[in-house]
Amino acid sequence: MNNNPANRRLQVFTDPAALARAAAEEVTRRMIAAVRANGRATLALSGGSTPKVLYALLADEPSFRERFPWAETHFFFGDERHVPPDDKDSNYRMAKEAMFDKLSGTLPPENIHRVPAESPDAYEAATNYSLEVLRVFGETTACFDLTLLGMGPEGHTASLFPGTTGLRETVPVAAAYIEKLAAYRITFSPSLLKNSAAILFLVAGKDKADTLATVLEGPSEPDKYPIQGITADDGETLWLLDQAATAKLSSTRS
């Protein structure tokens, strides 16, 4: 493949359900390892249908729920819509209903760090979330143990869309106006995403096949396909894919 960093691995599964189960195992394993190494773990969540299944598995299935180090894991959001936390489009609300609400007494509420997206000013919300991220890490930079990401049909990831100002931001969390959506989004910046110890991309569905082939096998054009510019600088980048998404790839070997 072209555009294939040495630290990137691909794994292909039969369908989205198998992909989500593998992701649940991967997330659980990495959080346990982080707690053993550092006494706590940090996980940046993604929105989307596949992550929703993943979150439900972690909270519902005993084989994951009983092993996951809930009390020691801090949850953040790699991006968020500029909406209140109870809005139907909120990534926080999705994670809350799929996972957090099922863990009362197990997951400390203070371990959940949501974006204050109800702020009327998206830029203020981004600034405040930057401060929260840095407060938790206690440093001028932050390195998440694991960051979950997806891929939009046009090649965006988190809320880094082609041609938007977020692609150039160096602050930890940025706000950008997305013309095609006529809305603001709040997102981790490329520098924060790339500073993760590990990045886990979850990509499923035949509607992603053309873009995935371009992203993984085509020339590097991160301004056009922002996801191409996101890889863990000093860590591991793992892509979990279903067969439908890989239909246009010439090879699935990493």
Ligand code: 6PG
Second form
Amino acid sequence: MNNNPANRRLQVFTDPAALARAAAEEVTRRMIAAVRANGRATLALSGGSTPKVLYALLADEPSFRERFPWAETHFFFGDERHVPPDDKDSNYRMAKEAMFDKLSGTLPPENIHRVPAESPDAYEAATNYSLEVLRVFGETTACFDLTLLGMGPEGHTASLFPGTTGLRETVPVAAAYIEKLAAYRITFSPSLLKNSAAILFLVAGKDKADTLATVLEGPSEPDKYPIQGITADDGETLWLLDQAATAKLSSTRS
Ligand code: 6PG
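For comparison with the form predicted alone, would you give the structure of this protein in the form predicted in complex with 6-phosphogluconic acid?
Below is the whole assembly, all chains and molecules, this chain first.
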């Protein structure tokens, strides 16, 4: 395989439900370990539709809900649409309905750090979210214990779309106008994503199969396929895939 970072691992599951269950176990274990090591955990959530089942599992299923260290985990968003928090397209609203709303009295509201995407100025929202990230980490940089990411059908991840300015950003959080969406997005920068202790990609569905094969087995072209440029520099990069998404792979070895 081309562009195969040594720290990359792939796991394939029969269907999205099995993938979500495996992801829930992986996330729960990593948060428990982070709290044990540091007294708290930091988790960057992905948006889109794939992780919704995962978030619901964590909050609904006792085997996860009762183990997950909710009170010690700080939740962030790896990207957000430039919409208010109650908008149907908001990643925060998706996570709130699937997970946060089921945890009142368990998950302290101050542990949820949403992007202030209601700001009329996307760049101001990005700057303020950068400051929030750095405030919580109390550092000049941030290293998330775990960052969840998906892959768009054309190979974007977070809101790092092909050919957009976000790919060049070095600030923690940036805004970018996405021509194909005719909309602004706010996104973690490549450097912030790559500084994670671990990255968990969740990719499911046959509509991702062609791009996944190109991304994992083709030449490295991160401007064209931004997800290729995102690996945990000093950590682990794990891809949880369903069989439909791996249909075009020549091999599912890491
Ligand atoms: C977003 C996501 C985005 C998503 C991919 C995959 O805001 O849409 O952060 O990067 O992860 O587009 O989305 P699906 O899971 O819906 O396929």
